[in-house]
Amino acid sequence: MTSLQGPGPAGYDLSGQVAVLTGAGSGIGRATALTLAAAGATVVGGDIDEAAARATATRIDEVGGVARGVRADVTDREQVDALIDGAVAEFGHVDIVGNIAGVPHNKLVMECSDEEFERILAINLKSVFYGCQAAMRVMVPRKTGNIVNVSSGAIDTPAPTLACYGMTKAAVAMLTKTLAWEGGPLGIRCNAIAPGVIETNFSRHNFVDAQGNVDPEKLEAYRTRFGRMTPLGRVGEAQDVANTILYLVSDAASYMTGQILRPNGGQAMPW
């Protein structure tokens, strides 16, 4: 993004709205922060990497938007509450909450330790629950708001080593559907996205060398291998997912709640 654009097509103008996003320092979270800001939203981005969160906010500020970047450990309920309460304190209200932060996990069921299991539950599931609770607390009095949770394509296609990761993301999908029923009568929509293979730091372990540097050959192999799994013939980009989130929080999706949208290139096509 080189500059903030105008409100865009009718229904996608987020002017006057305040969005709180977790995982805003990189990948899908950063792309979403930039995209919602370009649509006119004020963005408060939290990330456990405070410098990365601030860098995202600075980028938005540089091109004419309004943003804040703060440190937030999403496994700590108090920090999630503080992230959202801080946005209300500074800007008066919160209209959008995106529970985006998450981590990958690849290990066979029989090899997963209790510590690993608890960690993946804390980051990928409990944090989303905390974010939904905090969002509802500030949205219910105003009888308006949008919540978007990040699930995963792993809920559609089981695979070895993805049990713990897939379990947390399937739980996020059910949490989303339940909250849609609870929030709907109160004017609050809740939807989820289940991305396919997206080339971000989240998938970086697939294409780096032993020192953590990007290996061009591994990267090309990654793109080729996973691209072949989709009718569109490519892996996704963070912007593909950010565009879907923009749609869900916009008035263009005003009659959508409890849905799981899949920016996945056609990798999975459930009914």
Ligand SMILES: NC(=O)c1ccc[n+]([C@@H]2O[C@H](COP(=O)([O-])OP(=O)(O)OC[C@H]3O[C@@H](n4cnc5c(N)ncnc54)[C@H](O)[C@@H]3O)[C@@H](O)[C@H]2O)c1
Second form
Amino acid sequence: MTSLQGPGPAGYDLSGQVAVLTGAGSGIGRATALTLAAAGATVVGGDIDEAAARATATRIDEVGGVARGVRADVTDREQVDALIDGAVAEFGHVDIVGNIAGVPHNKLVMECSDEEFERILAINLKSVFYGCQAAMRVMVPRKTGNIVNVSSGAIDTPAPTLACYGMTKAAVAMLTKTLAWEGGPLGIRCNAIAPGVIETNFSRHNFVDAQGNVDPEKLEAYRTRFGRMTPLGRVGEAQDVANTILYLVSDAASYMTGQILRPNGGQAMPW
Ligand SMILES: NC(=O)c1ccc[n+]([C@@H]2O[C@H](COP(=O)([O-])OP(=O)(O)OC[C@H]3O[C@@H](n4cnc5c(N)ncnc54)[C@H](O)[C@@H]3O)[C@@H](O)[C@H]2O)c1
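Please could you give me the other form, the form predicted together with the named molecule, since above is the form predicted alone?
All chains and molecules follow, beginning with the one already shown.
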């Protein structure tokens, strides 16, 4: 049935749109790639793990979607530019950019080396800056586009060992809000998500044994411990986050920009 008012299913239709995603080989990036493709988008997924990026694209191809999976190290501006320019060259335009790639980091401030600090800055922050710049370069001439950056619930709850990670993610949130102001008059929306605890490879260190295999008892303990921190009583899945990203890039969110959405089960509830 056609909706009487509001976006209805058509508001989430991304047919004809091209999405470029980083970190598309795993977790939130892969779930987002599959979700945007299911909504009709062509997806170009970059990842430092080329095989993983290709595997994501293959899953989309197999069900009749259009996707590419390519190697892109987001710490290298040239590779980020090439990812987005490659999508324009093959498909004619880029409508959606998701800056998703990122890595965890846990170290006390007084124990963190310069090298580690620079590494986390490069992967989690500079990469997003490069991605936003490249997105603007191809979106501004068309006066349309959607950028989504991945921040983290770490910006809501400071905790020991999370200084470097939290600083990069807080900066991503600030970049997002600033770019919303710069992009808004040019027809470009820019939003961020700050996920809570999501069960992906990112959190794997919590529930694997010394050989790197999933330990069922540790997995259960992880789910229980972090699930208890949320009113919904469970940790999140990558799909929970992908759904939020789909909303933000769709017409259903046409009046949303500069916002930090929190798929976190209610773990943090900032105003
Ligand atoms: N999982 C969580 O609990 C959680 C919570 C909050 C925020 N996040 C954020 O979500 C994003 C995605 O994380 P995830 O949970 O899907 O983790 P994940 O480990 O499953 O996926 C991350 C992907 O990024 C890729 N990547 C890492 N370094 C890269 C580089 N230099 N260049 C290109 N790709 C690179 C990895 O190969 C991997 O495919 C990250 O930015 C992370 O900080 C995750």
